[in-house]
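Only one chain is given next, in structure tokens, and it is the form predicted on its own.
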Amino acid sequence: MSDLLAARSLMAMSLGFHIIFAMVSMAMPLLMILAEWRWLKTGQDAYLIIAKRWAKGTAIFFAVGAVTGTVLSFQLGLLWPTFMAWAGPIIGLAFSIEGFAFFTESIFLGIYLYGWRKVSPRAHLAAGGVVALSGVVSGLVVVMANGWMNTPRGFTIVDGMPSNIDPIAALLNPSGLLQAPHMILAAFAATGFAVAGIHAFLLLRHPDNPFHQYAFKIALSVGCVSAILQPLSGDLLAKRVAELQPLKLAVFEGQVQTQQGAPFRMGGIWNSEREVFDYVLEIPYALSLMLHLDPYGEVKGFKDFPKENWPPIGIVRTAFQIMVLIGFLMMFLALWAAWLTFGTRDIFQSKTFLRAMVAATPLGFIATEIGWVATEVGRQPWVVVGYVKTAEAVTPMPGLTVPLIFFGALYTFLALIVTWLMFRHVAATPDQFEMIVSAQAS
């Protein structure tokens, strides 16, 4: 394995591992304050127990996310020194804001965890709100920094290096402004579906347990609203990618040749020898209509661009297709949930739907991981599009397979520990709830 491939693999592994914890840290605080708000409004202790249990789960994910995020900050400097020297002054503001949001989230999460009955109910709920807001801000600015790598702004080039830097313009780059809400919705949808899936599994065993019913409804509500909005956000983002990154969009959509009245393509296997997609299903004029609101609008093909700038076609196209498919599956489940809730009103009695939600538990996280593969591999061979190539940014230090193996083992160990902790945390919930209900009844 080359050092470049080892560095890219290590960075991808670290980001792929960290993003799960970052997503949960963004979305779970919203779930826990919704549960607490329902407790304050209704007085039902089941909501209080849900809020406390979810807060502890949030703390577990936040702690591991803080560790993996710290590792990532070191890896950026150690693995990609040229990139950091070139881009650091431009996107440094984003990471400064992220650091401030992280410390704010840490402080108020501590208040939320240990402030029960020590501060007023409104102050406690407000502390949870600050945790939720800080998590979202942290995610927003990091994704906007990533968007800058796709559509760099806020500087001019003097003697090969960026000058006249405007960090605000860089932060508010056109890709980041749409990538950020898309990612936040992904975090809410994925976490909402995952938590709902866990409680759906437990409802199949304890269908009349109000603890799981209330928790399921809160998580499902957040997940479903986000899953319905997510394709709309994706459509807006795709239109922006078509405008600013036509090569990436062409690969996403399997558009080989520039075409007016381009069809929307489903499936397909990239044939690198013939440079065509085999086994493709087409919907005539649909892609032009979606991108330009004109069935005869022109869509550029990736053959219009220098071949040395093509990303790995098969990987990017396949990842994008899987992400879109999962997104529509989650939207279908969200609409099914809405029909059961407002139409038949038997959502807890529908075992078919509950089993579907159990099966959908990991879908949002899978879609996010696959989506980042599509967008990051789709940017290759550039680390900063049009300015710095990935091969130019990597460290000259040899032997990068050693840290790759080490961190692979470390992440495996952390994953096992978190899985064990969360299994014990979730498994303890029904018994604890039953004990409290029995005590209240007596």
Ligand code: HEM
Second form
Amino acid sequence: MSDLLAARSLMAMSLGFHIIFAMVSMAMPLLMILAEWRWLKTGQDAYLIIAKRWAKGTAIFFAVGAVTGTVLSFQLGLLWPTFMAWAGPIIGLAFSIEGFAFFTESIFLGIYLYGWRKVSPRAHLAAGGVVALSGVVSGLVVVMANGWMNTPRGFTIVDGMPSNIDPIAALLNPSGLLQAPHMILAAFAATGFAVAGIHAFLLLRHPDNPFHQYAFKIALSVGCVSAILQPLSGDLLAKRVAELQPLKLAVFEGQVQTQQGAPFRMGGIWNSEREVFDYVLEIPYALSLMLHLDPYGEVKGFKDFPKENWPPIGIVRTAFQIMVLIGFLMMFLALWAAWLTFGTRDIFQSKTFLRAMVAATPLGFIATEIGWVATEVGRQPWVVVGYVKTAEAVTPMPGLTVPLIFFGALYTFLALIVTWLMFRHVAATPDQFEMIVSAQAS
Amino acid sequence: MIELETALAIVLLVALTFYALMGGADFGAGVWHLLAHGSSRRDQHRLIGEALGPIWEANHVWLILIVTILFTAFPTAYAQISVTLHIPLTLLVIGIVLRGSAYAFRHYDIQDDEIHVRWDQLFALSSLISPVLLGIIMGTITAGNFSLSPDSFYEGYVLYWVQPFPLAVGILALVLFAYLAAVYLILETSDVQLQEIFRKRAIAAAVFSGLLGEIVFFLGKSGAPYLWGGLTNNIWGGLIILGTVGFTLAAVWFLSTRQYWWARTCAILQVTLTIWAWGVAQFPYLIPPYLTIYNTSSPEFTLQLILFVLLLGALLLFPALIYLFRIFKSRSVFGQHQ
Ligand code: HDD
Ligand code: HEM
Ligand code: HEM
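Other form of same protein, the form predicted together with this ligand, not the form predicted on its own:
Up next: the whole complex, starting with the chain shown before.
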């Protein structure tokens, strides 16, 4: 394996691993405070137990998120020193802002986890609110930084070096502004669905357990609201990609030749010899309509761009398609949930729905991972689109396969342990809950 | 008005000081976890676990802040450090990952069983290794003199950090962190037996750190000539060295007479002074002799913005930190028990 490929794989692996923990740490605090707020309002202990249980689980995710994030802030330099020397003055500010968000998040998470009896209930709830808010802020800022790599702004090139640097313009870049809300929604949708899925599984076994009923409802409502907004936000984002990164969008949508009245294509396998997609299903005029609100609008094809600037077509297109498919699946589930809640008013009776939710447990995380693959691989061969190529940015350090294998083993180990801990976590819940119920009954 | 570059160098030094005093002490606590023995072994472990619980995440963020300031304000220095010190930096982050994860696995697990001993061991072991690596990295940067066009892998990526000076700094960092932790832990408990245990350890660590400080200083004569020059050429250098020795002796005295508050103050001042002595001597170099805070800095507007963000952040951060410590450390830090 070449060092460049090893560096790219290592970066992708670290990011893909970190993002799972970051998403959970972003979304769980909201679920926790919703449960705690219900407890303060209703006085029902089940809500308190939910909040406490969720808090313990979140603490594990948060800690692993914090240390893997630390790996990333070093790895940016360890793997891409040239990129960082180039980009640091322009986009580094985002990470410094993020640093303070991390501080507030860590401080108030400490208070939330250990302060149950040390601060007033209101202060405790507020601490949870601060954790939720600062988590979202750190997610926003880092994704805006990533957006800058797609649509670089805030500098001009003089003698091959960036000058007239304006970090504010860089941070407020057009891609980032729409990527950031899409990512935050992804975190809430994915985590909401995953947690709801776990409780749906337990509800199928213990249908009358209020602990799981309440937990399911809270997680489901957060997940559903986000899952309905997600395709809308994705649509806005796609329009922006069409405008500013037409090559990338053409690859996403499988648009080979420039065309007026472009159809929306589903499926398809990239045939790199004949340079066409085989086996596509077309909905006539739909793509032009979606992007330009005009059935005859022009959509650029990627053959209009020099071939050396094409990203790997097959991977990017497939990844994008799966994300969109999952997006519609999750939206459908969310609408189904809304119909059950407001129509029949008994969401727990529908075993089919609960089973569907169990099946949907990992969907949001899969969509996120794969959406990032579409975004990042779709940006290739550039690190900073139009300015720095990935191959120019890599460290001169040889032998990068060694850290790649090492971190691979480390992440596998951590993933196994966290999974196992979560199984213990889930397995422990109902029994202890029943104990409390019986204690109160007697 | 003080220059932007200098202001940011000072901020870096302040952040480094906080990281050493807070995050460093958390590493040190891990070392005492490893060394805990005797009949009160379990109590020692519990004390350490409880002392870290609410604060270690926040303490860890100082390191992240340092890295982000470095790559925003002095990006070429960050790039050079990342290249030459690739190996120890990678080992350091692995240590940090294992330590944080092991702590979380141990303390936020829902069940309580045998496997927790393993997490404790992993936590303690990585607490031992990470500070040494951190010290080695600092020592190598201080020594500087990196070859601009290395001839071999060895020269490019290994040579500079396997020298006596960086290794000595690594051990010094470990001992200083352990010293801080021991002194803090005395004030974290009201159990006299535990206090006595950590009092003895604190005295040993203080003496050891004083000796090591001298060794590092003398190794620096050939190992880090710029540092040595900076410390011996001016009056400040002499005062600072006298000061650190003075604080060590005073801390030992206060520990012997069980005046723990004063002992802790002296330990904090000793570590602070050591870091600032380094900073003053190093000025204006980031990696001597080629990279200074001037020739590696970002454009002025970036520096202004980051300083502004840091100031604003500090206004947010310090009240929050004080709130955190008031809740959990009211007795040990704010002394609200008498
Ligand atoms: C739960 C996860 C999830 C779901 C259901 C969707 N997405 Fe997404 N999408 C992401 C999670 C995600 C992501 C992983 O978070 C990305 C990667 C980069 C980013 O900012 O968000 C992303 C990127 C991304 C991009 C690329 C932006 C770029 O390259 O600059 C587009 C155009 C869309 N999405 C569009 C959609 C559409 C039309 C969806 C409709 C159904 C959709 N996404 C569902
Ligand atoms: C969790 C979300 C993310 C995932 C899963 C992800 C995934 C990837 C992948 C797959 C690559 C390799 C692309 C290739 O070489 O073909 C990559 C590269 C990279 N990503 Fe991301 N990315 C994420 C977010 C980010 C963010 C937020 C940033 C920066 C702020 C970032 C910065 C980079 C850099 C610097 C590279 C290396 C250069 C390159 O290969 O283009 N990524 N990422
Ligand atoms: C799409 C990509 C990303 C998102 C949405 C994201 C979001 C988050 C969130 C919400 C947290 C706080 C929760 C936690 O500590 O577990 C976090 C932690 C962290 N992230 Fe990321 N992140 C992303 C990528 C990155 C990248 C590219 C870097 C490196 C430069 C990074 C560096 C960090 C660091 C250092 C922490 C630890 C902070 C702490 O100690 O609390 N993250 N991230």
